[in-house]
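Here you get one chain, nothing else, as structure tokens; it is the form predicted on its own.
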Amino acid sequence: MSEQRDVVPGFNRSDYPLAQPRMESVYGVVFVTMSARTEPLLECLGSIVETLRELVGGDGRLKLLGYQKVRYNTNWKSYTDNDGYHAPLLHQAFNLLNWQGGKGRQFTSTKRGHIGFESELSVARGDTMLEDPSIIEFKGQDPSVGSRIVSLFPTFVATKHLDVINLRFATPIDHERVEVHYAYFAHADDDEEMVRHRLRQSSNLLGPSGLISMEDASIFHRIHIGNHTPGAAIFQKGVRDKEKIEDEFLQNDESGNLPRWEYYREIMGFERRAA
């Protein structure tokens, strides 16, 4: 390439060449990559993708129906180590509601630490604890899987819990904290009675005085001091053999978390420790 004009001379724009991102989309979810090495999008995603294409309503035509953004005084490695049977034991309002999750899976489908959740829900059967007990009402098309999850590394997660759709993306801020910015959803095919629905579930779910996000937010920062405390953490329920990476969980299992770690300490190039 000749040199350039107006800049200093001997520059060649060749010897500094920039970035040029990749960008592939499915079902309606943009996804880019600023590496040429990155596999194919459907190839990096696996199985999962199936598990993200009912999230988002089959087909990904979906319609903003809100945003928020919130920060977290905890780490994003802590913000993002969730495991499988965590809901029942810190949400209280799910044992105040009778609201208990039934049978349901967590699965990995590539090397890559993603993972995803289908679960059932039963029905809640405290609504009459509650001023408004549609905002627990579940009105989708497939009671037998209640709640979906896809959860792709390093912090991206979407959810479809009951009828909230919810896509998340987490920017770490520095080591002791992280925004994370929550888009609500309806479907395009929605009559406004179903978006209502959707807007009055999702504020009192995930919005930021909701059912959930309170408790999350306080749990995120006791994890963050006690992640300070000397010592390792082991994962033990779900874990069948110490020297193996599975992936197929069963949904209360945290042995989950494992595929992600060992993607982690795969790119930072840590060693693994002898048993």
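This is a predicted model, so every value here is computed, not measured. Rigid core here is just the name for the largest C-alpha set that superposes within 1.5 Å across the two forms. Numbering follows the first chain given and starts at 1. Compared with the form predicted together with the partner chain:
- Positional change of L18 between the two forms reaches 2 Å or more at the C-alpha, relative to the superposed core.
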Given for the second form:
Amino acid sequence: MSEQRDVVPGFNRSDYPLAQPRMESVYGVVFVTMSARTEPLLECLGSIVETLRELVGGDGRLKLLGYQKVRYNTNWKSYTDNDGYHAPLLHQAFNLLNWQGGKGRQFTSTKRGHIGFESELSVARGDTMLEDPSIIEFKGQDPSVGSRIVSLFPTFVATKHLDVINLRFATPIDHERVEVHYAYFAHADDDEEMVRHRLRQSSNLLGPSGLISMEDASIFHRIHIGNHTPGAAIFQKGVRDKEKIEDEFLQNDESGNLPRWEYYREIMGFERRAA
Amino acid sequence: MTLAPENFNRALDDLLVADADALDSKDMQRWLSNYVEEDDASYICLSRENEEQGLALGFMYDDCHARLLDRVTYITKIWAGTFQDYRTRHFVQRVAADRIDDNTWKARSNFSVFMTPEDSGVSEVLATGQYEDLVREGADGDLKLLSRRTLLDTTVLPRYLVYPI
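The form predicted together with the partner chain is what I want next, because the block you gave corresponds to the form predicted on its own; please supply it.
Time for the whole complex; same chain goes first.
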């Protein structure tokens, strides 16, 4: 190596390389880490990889339909608290459309604070008040894999509901704003009619102007305002033992958020206060 | 009767302004009445970024008249009372129009939409872009929208959308 002038003695160019990302993928979803210490992907995901497989059509052979991109006026942590988890009964659209929740479970895998939801599909019954109810039809084969959510620490959320396959990439802009890119997919084996169905349903159901989820965005913002009031937010529902972070929860337990906060606390080096 | 181009431009401007006013007034019945009552009447709103990549996904995808009726139901019944409201002001400018058959015209116009959320009171740009419209000319020279594609230059919206753009 040629002699370096005007630098600290002992300077070695090879000590200052470009960042060295590592990449692995599973079922078509690409993961990149900038840290040499990150464990192999399957170890990082744990059992939630099976939920992810079901979510991306069983094998991940997906075809991109397009994006919806939006900024929400909320801190990224309140966004992740409330995007994956919230009780379906809170949705006005579900009530008005006679939509009942199916059976399901909520769980965490590994100590990284990932959360998975697996629910049977429930479809609106009776009069829907919609002139075109095809928008909420389920045309998939198996209602037992009708609804899936995979929420990976810190900000990634993937959902499958009815025939919508949606991966959400969230990036904090600052402490009061988070930008979310909703990517929607069809499956490679879909016929033309199914692609069209997914396109209509994806464009109209779960995004920032979706029939069901438009109000989520509004709620993220209101919760963020509420978080400025004095005191601490406490997760209560589903907590059976104040000393323990569990890994299985009921579908509507808010305690499913605790493993993520515990992992956040740990990597930030925050002390845990006595319960 | 068919409109001469100069008369068409004036009638089109009236339609564009009527639609902008209906949206800014949040009068969804008036918004609906700007569309023809034909099965394939449509309103589709998507980012130009998607369009340029050949991706059809939109923020709103109302591809038939029944869906237009449902858009009104979303806003007036299903979503009522669930969101923090905002005012909008649409500014619309016709840039091109061509007749494509006896009673149909193709028109393109620019828009910018300002919004003022009720809670913050701070005005900002909600979206800017172009409308690509197919416009039906009625027997007495009146115009209605057959289809509208709202192409957003704004790739990332600063807020969730309640009302059509």
